[in-house]
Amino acid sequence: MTALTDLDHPTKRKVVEWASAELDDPDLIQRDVDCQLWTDGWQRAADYGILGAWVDEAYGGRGHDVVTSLLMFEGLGYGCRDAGLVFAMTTQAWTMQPMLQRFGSDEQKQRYLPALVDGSKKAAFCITEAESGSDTFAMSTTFEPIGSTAAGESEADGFRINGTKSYITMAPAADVFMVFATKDPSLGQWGVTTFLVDADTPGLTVGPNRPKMGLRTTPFSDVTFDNVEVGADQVLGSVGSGAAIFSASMEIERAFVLAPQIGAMERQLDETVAYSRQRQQFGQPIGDFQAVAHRLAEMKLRHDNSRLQLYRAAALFALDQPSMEAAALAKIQSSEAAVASAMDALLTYGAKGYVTEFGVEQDLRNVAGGVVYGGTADVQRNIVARMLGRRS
């Protein structure tokens, strides 16, 4: 393992050392080809406490604050080269679980959180549809009340869900789905409700795993709901609160889901610096050439700027201050910086970076999705511009 370049926080260091030893998987390249989740690695991380970092101890978690939890995930990104495994754990830990803990009933939290934390169950967050990506609330998945009191949604015995969600992270492996559906598509955000739906519910069908450019070890598929019936106790929050739940989840996810990627950027920088010292061309290390040296400097600058944006958003969140703008800025900075630095690493490694066996090209493919998932970079810029317009 190469030495950390900076900001060697003991919490982060501890996770780096653990992940480097326990999540060093020699079959990564083949699993990347096969698009297979490393379930043993998932369980090891759960046993170590990664999934429960930001979950209350009452539900089996570690009860850490947001900054300590982010340090753990940053260390995970540095120490574990399987970015697909890391991303899968991160989306559950920073999207699904916080919403369940914040909006769930006591019964819902007791039913799901301990199993999610200990690794015995996995979860998927279902909002995206084929025709409603950035236009989130233009969804066509609908719900209707059922039962003897079906005339009133808030008093219904249950609900029936119909529709299809697309590009759902972890769907092929999930045991429970957090599903967003609308009473009427014409209502936009005002018609949305969130449901907790178990994978074995009749009418719920998970499509085949969809191969993708990067993060290939994260399962990814469509989910279809054909007259799926759920009880009233499976509504998360209250009927009609789906937009508020989604907004809360995005404020967390936009910034924090990229914490492992910042750790991976630091590892990539350390490895690229080391390679530039030992690789000789024209009788000298390639790092002595200004073109290479400047690439390394840019990688360092991007990493540090991304890390500062991440923990600025975390500080605002921890202080219960508005953090939507900071989260969007962190998402833009981190996602675009990761792509640029992965490209610089590939250029520095040359042919060795382009072939599959050394993992450099895999790093580039893995970070490409960061400018898309959780809201595209364009959408994040719209959020920032809108927030600027609200200032007096």
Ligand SMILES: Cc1cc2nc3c(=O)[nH]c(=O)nc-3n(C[C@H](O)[C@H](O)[C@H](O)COP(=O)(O)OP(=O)(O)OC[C@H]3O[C@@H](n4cnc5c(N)ncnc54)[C@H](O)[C@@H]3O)c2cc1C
Contents of the next structure:
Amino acid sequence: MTALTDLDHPTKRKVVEWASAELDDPDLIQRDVDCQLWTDGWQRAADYGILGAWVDEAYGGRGHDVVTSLLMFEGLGYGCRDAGLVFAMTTQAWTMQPMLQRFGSDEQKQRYLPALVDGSKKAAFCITEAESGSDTFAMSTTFEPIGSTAAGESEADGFRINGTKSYITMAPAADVFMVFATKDPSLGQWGVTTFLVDADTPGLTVGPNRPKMGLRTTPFSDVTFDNVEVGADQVLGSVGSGAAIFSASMEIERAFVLAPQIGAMERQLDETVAYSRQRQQFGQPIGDFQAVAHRLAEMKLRHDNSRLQLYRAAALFALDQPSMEAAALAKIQSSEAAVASAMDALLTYGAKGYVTEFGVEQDLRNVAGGVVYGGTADVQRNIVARMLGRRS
Ligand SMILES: Cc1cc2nc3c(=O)[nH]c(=O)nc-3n(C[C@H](O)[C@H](O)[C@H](O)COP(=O)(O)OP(=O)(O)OC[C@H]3O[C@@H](n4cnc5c(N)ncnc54)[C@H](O)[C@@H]3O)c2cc1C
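Please supply the coordinates for the form predicted together with the ligand, as a counterpart to the form predicted alone shown previously.
Up next: the whole complex, starting with the chain shown before.
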């Protein structure tokens, strides 16, 4: 029997082999410069079943369990060098789709999930605003009921949304947005409701792509809602349940969103080891210098620690055990480890690590965002400390 700790787990290995062959884009470096999403790659991955891995078969998915799905995303991260494409798919598959599956009505799930899974539609998750990042519920995007409101919000015909969301992954390419808005900013988390808003709804404007340090092949922009009207059937969950939906989404995102990055760390380690054996200086392979060899050992340690933390969080989640602390620890470990290891890889490659053509510098730029998105490393430490404080 193959253990999960086996780096060559057959589920993962199969995806590595497929992605290495099918998602190897010769134009990646130019697309990285141009900030272009690889739509052909997106469709290939959707056809293979990546986006549907963790979606019920009733809605077009593959119906895999959480661990099998993570193994697939880990393999994707190893086999596909386009970290922006992988990040875009991961965000949809591990943030937006699980919330739709868990909180959506059957009609909403039928309307959106099959199209998201088969690649014909793309989604974005909108909570952050220019003035409310970590302090999520200080949001100023508002909603108000429209139509026959005499019986209260839960009986309203629809809602009008106003405000602007910032730093939204995939916004320029999205067909549907999951949007968090408040009925009154003074209510904090108690005022928040989640809406599904189609991109062609009048009043919704997507800003221009915002170039960024890494993950440049993921389009990313602000989204403005100017008197955007949606029907009551576009509320996800119920009116007022936005904080619970956000909290559920963050628990999944912080635990699992870095799975592909852990696969990418393993690829980076394999390539750096190969380079340190092949590159000669002072008449010997650079890997024979203890300074270089210890760096490789540190990269291995960071990778394995990150992977173990990921699957510990997954096991707790799968067993329906509390996983908040494990998820926060996994996010801190793998996000910070990826930055340290990408820097070690760059140093080991020397100038080849710094120039664009070998792909090493992209790895460093791509992983830097991991300490910010899905809740910063500081915020994750707050969660761990809070959970520790609860123990007596
Ligand atoms: C690549 C990328 C993709 C993203 N995609 C999306 C997306 O799809 N949808 C979306 O809604 N948002 C998205 N975001 C936004 C992201 O969620 C926020 O950037 C993040 O929550 C941090 O908010 P902020 O940038 O406003 O930083 P701030 O909250 O302003 O934080 C600034 C600094 O203060 C620290 N800090 C803040 N509060 C505390 C605290 N309580 N304790 C300790 N330290 C604190 C932070 O750790 C950080 O160092 C994305 C961001 C990035 C980089």
